[in-house]
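Listed next as structure tokens is one chain, alone, in the form predicted alone.
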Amino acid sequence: MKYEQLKLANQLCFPVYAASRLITREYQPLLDKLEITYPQYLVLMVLWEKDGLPVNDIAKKLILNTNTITPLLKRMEQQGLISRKRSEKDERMVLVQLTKKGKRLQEKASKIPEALVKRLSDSKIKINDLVKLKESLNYMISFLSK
């Protein structure tokens, strides 16, 4: 081939896609059991680490564009997870907050990183690698995210 850095094996992105695809696709079985998908699921994180956060907030953490977390948000609201308000201090502040259903959530919820660990231990990964996978892309995120 004439151009070797257009070769998919080549690429970094690539296998950084396909990895967050695959890992996705593990959560999957996970979240049906809560009636949820996985853009909900970090939604939902989100908010139990701390609730009732401006619809901006909850973007800027999940990397996201505030339009494309609002049809997120309208279902949200549709299945009776979160509320959202307009902040009586500024009406151009959407605040987002859990309803009782999305609190009672979060216990159930909080099987899942243990079960998804489980299932990466099952192969030959080391859990060390994984965190150290973690921490290096946690790097790149935060480089490329200025």
Given for the second form:
There are 2 protein chains.
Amino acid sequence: MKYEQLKLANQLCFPVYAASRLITREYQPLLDKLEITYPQYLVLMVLWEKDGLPVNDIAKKLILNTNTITPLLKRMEQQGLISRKRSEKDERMVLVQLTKKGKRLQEKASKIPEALVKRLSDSKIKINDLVKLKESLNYMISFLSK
Amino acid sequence: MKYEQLKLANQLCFPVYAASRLITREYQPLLDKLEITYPQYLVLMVLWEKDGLPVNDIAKKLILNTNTITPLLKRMEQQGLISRKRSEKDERMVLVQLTKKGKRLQEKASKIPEALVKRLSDSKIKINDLVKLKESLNYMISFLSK
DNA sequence: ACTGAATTAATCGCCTGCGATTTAGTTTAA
DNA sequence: TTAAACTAAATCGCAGGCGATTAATTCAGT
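The form predicted alone done, now the form predicted together with another copy of the chain:
To see the whole picture, the full complex is given below, headed by that same chain.
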């Protein structure tokens, strides 16, 4: 194994870790207006796409464990964004539904990605590089999440 | 979908967030043997490179706030990995030093990047793509961390 | 029909991660 | 020289994130 490749692991893993936190920081002021956090925003995005999903489906889409997602959903329920109820067909499952408030947030949220893209494009990273970045990460994710 | 842009921005942001967590999960079993966590490993890496740094320098290198790093360092002190003492030149600063135990871990840790790279190369992502990924992320980080 | 395996959420305990604030020490400028 | 501005670290409170375990329900094979 070449030394260069060894360095690469650290040079790659830390940037992913740092970039993740920095991106969340960029989202925060925008999400503050909706009084939600980034993980909560992700849950809403999943539900805006397809409402009424069981906890497990949401967890899988976000690659989170139930011990993260359960309290997260409880907080969202507390804020009146979603409702949770046991499935009648299979009582093991808890189905998550958007409330009116949760649905209404979608319109406000629709302006967030635009602001984010504008901010990132100020960085002069080429769109093409962002697309490649995305592809590489998704490839890595599909491998690591098995 | 009515709000198509809600999907688009997250095609990039979510993968970074997910990849970060998946990478940490990959590290975990390796770090467990050293009885440290990923953020603790990062602190050690900084100190192995240059020992005796003030808290702030470590925080800046890792792009973390003092309210994250202070308790993290306290836990590491508790485990006997580092020592903390006030600088005599400037009593505002706390200098962080590796203990013998902290220094000794470096050798064991040296095998970690190798294992990670091996794992990542199993994913058949080309080394060249990883290099590009790294470069894009670093560019983004340098922009966002200003 | 019955039992053991599998599935789904929830719970517990711990470690980040961060906004907001506080405390202590140092610098600066009137 | 001394009060205000600045800097470094710590503190507080809350929201993730996850390993390990538990409780409830369903499934599958006999």
